[in-house]
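Only one chain is given next, in structure tokens, and it is the form predicted alone.
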Amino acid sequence: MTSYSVFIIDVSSRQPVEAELLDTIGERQLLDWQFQWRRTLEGYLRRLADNGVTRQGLDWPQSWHWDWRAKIDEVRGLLGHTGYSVVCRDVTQGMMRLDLASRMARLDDQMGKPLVYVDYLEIAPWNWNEPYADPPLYRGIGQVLIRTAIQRSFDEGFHGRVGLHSLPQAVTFYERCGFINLGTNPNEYRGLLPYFEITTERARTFL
């Protein structure tokens, strides 16, 4: 495991704070997810329900059912898959799983070229800026992880190309990062998740 120093924003002070970027999602991160993320999420879901928000509502978190332990077990030991996590003040603040081997670019000017595919990216629920949630503790975690995916693409010789399918609630975030929305495909994720891709030029701009 390698640790890198990164900076995220402490929302209460509006000041940057140092965090660790780990090139793994280890047992410590999964325990944080299991016992801290889930507890916070369950409280938030109860608050949504108390305010009349249903699972079909637009404000219900679309990643509420994600099981990070299962997601890591699914690719454990497989070549071409890796994970990253952001840790601040000894608590995991965000995680991302990458596929480095099985996806190809779809944009016309880079069609068929290899890219880094973001399988999953999520930040801890106490960092969400969502209706009925408490004010977030930190900001900038998602940007750190996207920057990491782009840098990994350059390191792999993929020239910064990154692709992903986005939950509808995250579309605006990826657009702000410079990703291009290629729309949905009825043969992928039941046609519900739009596919995004970033070009080499946009990747360099983001970095």
The other form holds:
Amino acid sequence: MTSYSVFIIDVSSRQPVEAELLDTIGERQLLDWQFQWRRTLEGYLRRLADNGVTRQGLDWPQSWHWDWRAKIDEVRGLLGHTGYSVVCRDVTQGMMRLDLASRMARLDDQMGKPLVYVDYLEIAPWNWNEPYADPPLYRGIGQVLIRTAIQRSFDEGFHGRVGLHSLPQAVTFYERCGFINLGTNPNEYRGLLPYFEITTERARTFL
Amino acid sequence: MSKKTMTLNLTEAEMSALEALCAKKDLSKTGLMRQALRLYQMIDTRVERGGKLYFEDDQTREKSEIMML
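For comparison with the form predicted alone, would you give the structure of this protein in the form predicted together with the partner chain?
Once more the chain from above appears, this time first in line as the rest of the complex follows.
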């Protein structure tokens, strides 16, 4: 496992704070998810329910059912998948699973060329900036992870190309990162998740 | 991450195919072989778990199974 120093923003002080970027999602991260993320999430979902928000409502977190242990077990040992995590003050603040092998670019200029595909990216629920949630503790974790995906793409010789399907609640985030929205496809994810891709030029700008 | 080096003996036809794919995919030979290994391992693992590999025609939705024996 390799650890890199990165900086995220402590929201209360508005100051950068040092965090670790790990090139793995290990047992420690899965335990943080299991016992800390889920406890916070449960409290948040109860608060939503108390405020009349239903599972069909726009404010209901669309990743609420993600099971990170299952997602990691599914690809354990496969060379084409990898994971990254961001740890700050000894607690996992965000995780991302990548597919390095089975997806190809779709934008006209880079059609059919290999890219890094972001299977899943999530930040800890106490960092969510959402209605009914407490103010987030840290900002910038998503950007750190997307920067990591782009850098990995350059390192792999994929020239910064990255693709992903976005949950509707995350669309604005990926647009702000410079991804191009290619829209939904009725044959993928029941036509609910738009596909995003970033070009080499835009990837360089983001870095 | 430490890396190992190997020599690969290919026929002329295989080398031509490799070079054509490298040009098409904008990858180095090492990058292409790495992608091939990742994909082969992924397919083999999923087939071993009981999965099936299909190609589907985008227009007709017709599926043809690739037999991995």
